[in-house]
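Taking the form predicted alone, here's one chain by itself in structure tokens.
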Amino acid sequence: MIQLYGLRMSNYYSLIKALMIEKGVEFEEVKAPPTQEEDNLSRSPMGKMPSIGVDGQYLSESLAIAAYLDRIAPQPALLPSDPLAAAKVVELICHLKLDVELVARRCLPELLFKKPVSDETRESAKAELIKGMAAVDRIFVGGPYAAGDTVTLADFYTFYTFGLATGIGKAVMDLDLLADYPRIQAVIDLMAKHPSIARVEAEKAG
């Protein structure tokens, strides 16, 4: 069995539980905080949330572990079969990771710990992420799912990058990161009905 280390509160954290019930794959819970122990870091390097414990083996960084979970449990398929359209798939994942959540969590310590980061950090981060929100514009396709006309993993990381993003977008800067892009809020709420995903936030809010 599959050990899942990290905490609820983290958004990969949840994406990865939602990919592993989605899966059918069978996997345990294990509350592990992001520390710099040898322990935690031992499973992730730099000792962020999630990691996964596969027979004493260790795993880190969620499209790694999302990588994994395909090739061990291939149905219901969360890439194209396509090569061109499945790298599709990844590049919007790139996009949706490295120039909106990224981006957006340089102002966490504001949401989450009511510690002030600095008004150059503050409009860098909403310059970045008004462009970065028309990259993803740019290549979503919205028909009704992020990538086309089945769910694919791209809606998983639309659904858990913008549950984080937003907050510190309306909380830190002014900001209604989908206020300009309908498509992507359509899918995200399609998303929240999905049933992987209203099991993990149901059972993260009980």
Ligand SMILES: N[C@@H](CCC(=O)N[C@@H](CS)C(=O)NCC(=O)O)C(=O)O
Contents of the next structure:
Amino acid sequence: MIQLYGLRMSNYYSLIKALMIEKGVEFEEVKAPPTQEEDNLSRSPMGKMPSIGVDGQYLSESLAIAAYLDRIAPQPALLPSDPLAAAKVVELICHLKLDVELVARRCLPELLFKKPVSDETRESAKAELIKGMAAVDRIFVGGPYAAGDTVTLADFYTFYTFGLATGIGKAVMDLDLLADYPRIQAVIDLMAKHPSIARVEAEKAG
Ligand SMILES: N[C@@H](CCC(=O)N[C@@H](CS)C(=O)NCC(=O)O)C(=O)O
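Would you generate the structure of this protein in the form predicted together with the ligand, following the form predicted alone above?
What follows is the entire complex, opening with the chain shown before.
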């Protein structure tokens, strides 16, 4: 049985929980806030969530965890079998993570703790987000899923990237991140009804 460490409020924790459900992997949730305490650092060297425990060994970083889950539970496949198509899915995920989620996250303290970020941080994050959105849109396939006609890992990252980024865009930057990106909005709407994600979101309330 795999242990999933973190908190349900975390978008990346939720993403990994959804993947475990999607793949039918047995897991238990262990409440573990992100701290710089030794026990947490031993699971996740930056002290972030999520991390997982596998037979006394630990793994952090959602993409590494997703790659591990794909090996131990290959079905349902969340990466195309064609090597280049699979790499394109990972490319899209990298841009979602690095050029949208991580950029928006710089302004998270203002949304979470009402602790205003500096004008410089807000303006630079906004400019980078606009650029990041254009980059994502450029390689976003759509129709109806992020990478084409089947669900892939990129759809899970799309859902959980924008869960965080649109809230920050609206509350901190007066920016409607998805206004000009209906194909991305359509994937989010579709994935909200996807059973594994719907269960994770429902359990957040409990
Ligand atoms: N690159 C990491 C990012 C994980 C991440 O940003 N986790 C957030 C919660 S969603 C966190 O632990 N934040 C607390 C901190 O940075 O100390 C991943 O993909 O797993």
